[in-house]
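As a starting point, one isolated chain is supplied in structure tokens, in the form predicted on its own.
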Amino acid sequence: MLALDNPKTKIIEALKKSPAMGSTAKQIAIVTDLEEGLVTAELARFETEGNAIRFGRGLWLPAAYEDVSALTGFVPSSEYDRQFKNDHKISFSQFKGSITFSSNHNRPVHRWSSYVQGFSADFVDQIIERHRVTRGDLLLDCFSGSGTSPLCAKLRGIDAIGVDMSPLMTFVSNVKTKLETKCLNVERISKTLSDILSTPFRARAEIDLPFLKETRNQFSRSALESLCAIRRSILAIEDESIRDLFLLGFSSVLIDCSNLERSPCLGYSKNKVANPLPPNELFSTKVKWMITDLHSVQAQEDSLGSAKILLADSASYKYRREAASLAVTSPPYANGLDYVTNYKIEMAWLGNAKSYEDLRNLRDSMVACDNVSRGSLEKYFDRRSLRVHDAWLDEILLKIERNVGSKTTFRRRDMHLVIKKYFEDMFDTFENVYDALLPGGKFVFVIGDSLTAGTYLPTDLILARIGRAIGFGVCDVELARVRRSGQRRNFKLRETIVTLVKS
């Protein structure tokens, strides 16, 4: 508790303590020993007068200290850039075109599930024609996600291997890249469907729901009634392949049908509005999306690719030596996304996981992000030898080390140990690209940086120093987007392409 006794004064100083990453009213309150209520009134009212900001998801700051780039100590964005390109004697480029997944809400197949996080098949098409990827090369994705990679390939008639850790994601990309006329008879498809919507079903909600507490917030009753039905009909069909592609349609309607909203992170809006139309029809209108989009790709059978896609840890994963032409990828970002939470919805409902427990354990397997269990994370480097070794992230480290300790309550005291981990994960799985990849083999990777406890973190530049430390060459740094930080609004971050090479 603070010595001081005028409450104004309280809360000020206590602001003070954190200019880098900013405090709640919580956290305030906790420090000063002050109502809640009033700490928040009270900031509300520096707002007005202009002496507080708030920022991110309910932080605030003096007004003195909204731009964090001029807090004394902070590193930006540009003198990593300048000793980078220094160091590797190399320009960083402006690549031309999009790379986020919603143009292909277009693409067919593409289009048969949505992934926020996924990259658009016109940037994997570039790269591909980029590097000469032809038929007869093996393309490779380490975070395959939703298939984007393989699909593009395959459509070529290029072989690819997708690997992932989530088996929703395996399961999404199976079925999208399993298209020929022997996995999907298009005729049987339609009669399937029709049988289905034909049929009268009734099913009891109280059975069919899925684990989540939470279900019954997340949809209305008779849109739970419905796609419980829809499931229990889905599930009785004999035709495996058809039961997975229907089950894939199912799983890509549930948001739209729910109170939930997907902008990246699921949670609730007040502005969402479920779609008016009742689960069957949406349901209905994806799978007939799914048989326009087979009849046109199985007239061309003959010329697609190969594409085998594995439920697997890209950290420990070996693919079969030199075989490669190219590895195209988005990995998760450092301190980003809890993929498990925000596809727990899916998950839950076709059953990749039925119970906390699942998600809990599958989060833990995944690569590092701030959901990360403590335990899981202790007995990591409890038995891991590190192997990264860099500079700029020692020092990145030791610093978000250093803030996070500065303040008296913080979501994880070891934050610093989560992006240790990201690293070495990345290691582990760059490594295994490179034993994977023809000499001179491209290696194609989409990558954000990050503000983290008020530390700018240089991911694309320190996963392309990662590289050089294993073998690679680097080739290419490409400026493909500009973001906002989550933690500052007012925080410019960027989207990278980064190309390495195996020399």
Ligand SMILES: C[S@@+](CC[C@H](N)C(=O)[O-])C[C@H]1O[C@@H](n2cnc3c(N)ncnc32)[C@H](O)[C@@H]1O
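Positions refer to the first chain, counted from 1. Under this definition, the rigid core comprises the largest set of C-alpha atoms superposing within 1.5 Å between the forms. A quick note: this is a predicted structure, and the numbers were derived from the prediction, not measured. Compared with the form predicted in complex with the ligand:
A displacement of less than 2 angstroms separates the C-alpha positions of residue 435 between the two forms, with the rigid core held in common.
For residue 468, a C-alpha deviation below 2 angstroms is recorded between the two forms after rigid-core alignment. After superposition on the rigid core, the Cα atom of residue 444 is displaced by less than 2 Å between the two forms.
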Given for the second form:
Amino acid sequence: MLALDNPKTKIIEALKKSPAMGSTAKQIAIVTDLEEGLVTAELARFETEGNAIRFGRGLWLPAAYEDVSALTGFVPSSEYDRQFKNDHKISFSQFKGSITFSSNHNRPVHRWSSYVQGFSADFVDQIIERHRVTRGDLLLDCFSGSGTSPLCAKLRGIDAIGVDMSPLMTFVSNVKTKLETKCLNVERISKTLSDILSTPFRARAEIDLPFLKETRNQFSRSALESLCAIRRSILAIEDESIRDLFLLGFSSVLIDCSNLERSPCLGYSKNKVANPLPPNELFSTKVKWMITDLHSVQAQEDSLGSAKILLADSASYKYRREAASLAVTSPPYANGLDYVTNYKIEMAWLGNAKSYEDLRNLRDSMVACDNVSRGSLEKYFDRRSLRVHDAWLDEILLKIERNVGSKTTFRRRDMHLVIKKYFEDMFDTFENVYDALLPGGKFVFVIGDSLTAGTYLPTDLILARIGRAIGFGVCDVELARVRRSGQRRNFKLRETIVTLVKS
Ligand SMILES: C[S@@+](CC[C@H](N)C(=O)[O-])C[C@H]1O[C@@H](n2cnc3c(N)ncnc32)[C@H](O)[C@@H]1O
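Structure of the form predicted in complex with the ligand, please, following the form predicted on its own?
Time for the whole complex; same chain goes first.
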């Protein structure tokens, strides 16, 4: 037998040709024409021998690919940090406290719906206190997601504006910030809930299913029947505020009732077991939490601030000039999550998207992620039409383009354009925030860096430099959390809190 025909050699060769994000055993089995079971067993053996690494959802890479920092021309974060500290005459500090959404699960109202990509209410409270923002001030969040910052502001009597491009997220944050008695009557909510739960439903799962082709694989038949019935009853509620509250409760239990997992990306997982409780029980528990929280919030409703949530593109939305004291946000990360795919289940069930085309159009108009369609990147070919001119970024984009070009296995060859679009979108957004802030107003954002096509991308520091180009001063860079790269598990990334000031 020729050495090349040896299954082990074939697997190693296929592994070496893996895209940057790795290959699954199944993908390797297809390209090598070998049995998937054999490939899985061989990969496990390579791993014990230290020749292959496994990460994420069953993805594999040759161990030798792990150490990207050994690549020629690789510029590590420490080098960017050194230059940045030198240029701006600042040192970095360590942020104490949690910034992730998980602590919100114990906080009234915040817990009504979970958002893996959200930040913590404790963090927003800390920033509000640090910058002495109080009643009468205005806070804005240009990527308000599930409404963490507008809600924190409102509960402290501060007025807030939140902008997000996702119709699902603006729906969620609208419901979470309309808490007053005039909108939501607690007795009526309880009565409506018992009416829904006591109505016998006819099992007709086939009707009203969302457009997603996979719906029947995503849920068991009984879960589908029950979910369709609950949704029908909710849509029949006349009181719009109660209907929306219930729709939020409904949407927040969908993943729990399904065979899917979001950790943080949406997908099937062998370990996922749909919650054994029937959907109506999960839904009613959620509404009962809502009732409990409304009781406590409404008891102090005279002290609430007002919150305005807008469905808009932050890159083009113009706020009232010089009105806000503080902007606090967590933007999407460069080469980061596809918010549309990740929340398509909720969007499809709530009718925020009615077709795959709706999902694609929304994705293409948001801050760029690596799933944007090629067509949406055309205008980024011409460098002259661009607004961001940053020496670090230019060099990084060249490296990404070269690295992608040197391998045939990258998922997309226009990765440098995706990153270019990301920073262009952020430039426009930052300029709008700058205009909206009062002189002396602070702009605080939480952001992660990334590793793209074997190139380190210090998104935090590049955004701070873009802020400088717009007119902001750099006040603070705080390191908040260490993360692992999805591409190279041993490569450490970070989450940073950057504070700019409108000087
Ligand atoms: C990291 S999340 C924000 C989470 C938020 N801090 C929270 O606690 O829920 C980023 C958000 O940016 C939104 N987004 C993406 N592109 C946008 C754009 N061009 N304009 C406004 N929002 C956008 C996404 O829909 C997503 O909700």
